[in-house]
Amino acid sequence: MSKKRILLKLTGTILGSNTFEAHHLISLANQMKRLEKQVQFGIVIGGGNIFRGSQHGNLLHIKPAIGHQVGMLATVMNGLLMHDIFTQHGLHNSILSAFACPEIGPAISSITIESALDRQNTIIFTGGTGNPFFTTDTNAILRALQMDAQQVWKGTDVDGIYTQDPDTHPEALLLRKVTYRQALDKKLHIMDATAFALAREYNQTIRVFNIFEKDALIQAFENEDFGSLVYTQD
């Protein structure tokens, strides 16, 4: 039986927001090991816990392109931390970089991706797209297409897709399944416009769920009603 390929997009705050923490990554490593006979993961992790290109770049009054480059370097730092923590806990993984960082890991290419997949390794994609002005959302869709993933799982700090921001609108409703057309019509902010357009063009299914829930990856795999699903209508 062939494995299902999943691209998991993670917020950098999985490593903590005010200080670095390992327990969430340890939990993810253990869950991936439980699923390793059924699922092969690729991971795109953000760098916002260290540096957000637009936010911190503006505060420092640096050029936007430089701010984004620093943000992409932050994802390399988080990816390296993830690589070591996963390795310590017995999860075989490969770290790839959009930047030329031979001391960190090979460059992202079709060859290095296929090599990691053939070895049954979890792939940690770092360095963003390698170009400024693209978000980790866009990077997640790009890497999903490169590894031929069946779904993109976006791990967030909310239960799924709501009709409005649940933090400011208590009456907001959780939507379990949403088509791309419905998402556009209702102006649901699931991913940035570039990422969303790319995912829609290539019929990529997106699942959005709270990554901080207990056994979130297990639940996402076993329960189709866990979180919210965005799909192309037949």
Contents of the next structure:
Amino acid sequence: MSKKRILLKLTGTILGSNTFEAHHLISLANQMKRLEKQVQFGIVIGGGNIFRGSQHGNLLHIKPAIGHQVGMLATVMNGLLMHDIFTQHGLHNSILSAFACPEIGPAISSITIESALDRQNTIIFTGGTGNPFFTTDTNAILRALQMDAQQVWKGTDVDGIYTQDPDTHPEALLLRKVTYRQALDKKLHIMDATAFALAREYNQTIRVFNIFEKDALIQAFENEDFGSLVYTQD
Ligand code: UDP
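Switch from the form predicted on its own to the form predicted together with ligand UDP and print that structure.
Starting with the chain above, the whole complex follows.
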């Protein structure tokens, strides 16, 4: 049986918001090891715990393109931390970078992706798309397409896709299944517009779920109703 390929998108705050902590990554490493016979994971990690181009760059009044470049470097730092923590906990993984960083890991290409997958390694994609003005969400769809992933799993801190922001609207309803058309009609915020358009064009199925739930990856694998699903209706 061939393994399912999943692209997991994680925010940098998985490493903590005001400090650095490893326990979420250790839990993810253990869950991925439990799923290793069935799933090959690629992970896109953000950098928001260290630097976000628009947010922190604006505070410093630096050129937006420079701010985004620093944000992308933050994703490399997180990726390197993740690589070490995963390795310590027995999860075989390869770190790849969107821009030349030979001391850290090889550049992202079809060749380096397939070679990591052939070695049964989890892939850590760092450096964003390599271009300013894009987002980690867009990067997640891009890398999912490059590794032929069947699904993108967006790990968030809410239970899935809601009719409104659940933080400000307690009456918001959780939607278990949404087509791309419904998401556009209802103006649901799932990913930014560029990421959403790319995912829709290539019929990429997206799962959104709470990554901080116990055994979230196992639940997402075993239970179709865990979180929310965005898909193209034939
Ligand atoms: N970024 C970028 N191009 C990309 C991906 C990311 O310029 O293709 C920059 C952008 O400034 C972003 C920062 O990297 O704010 C860190 O990523 P993000 O904010 O998505 O991290 P997260 O909030 O998911 O941790």
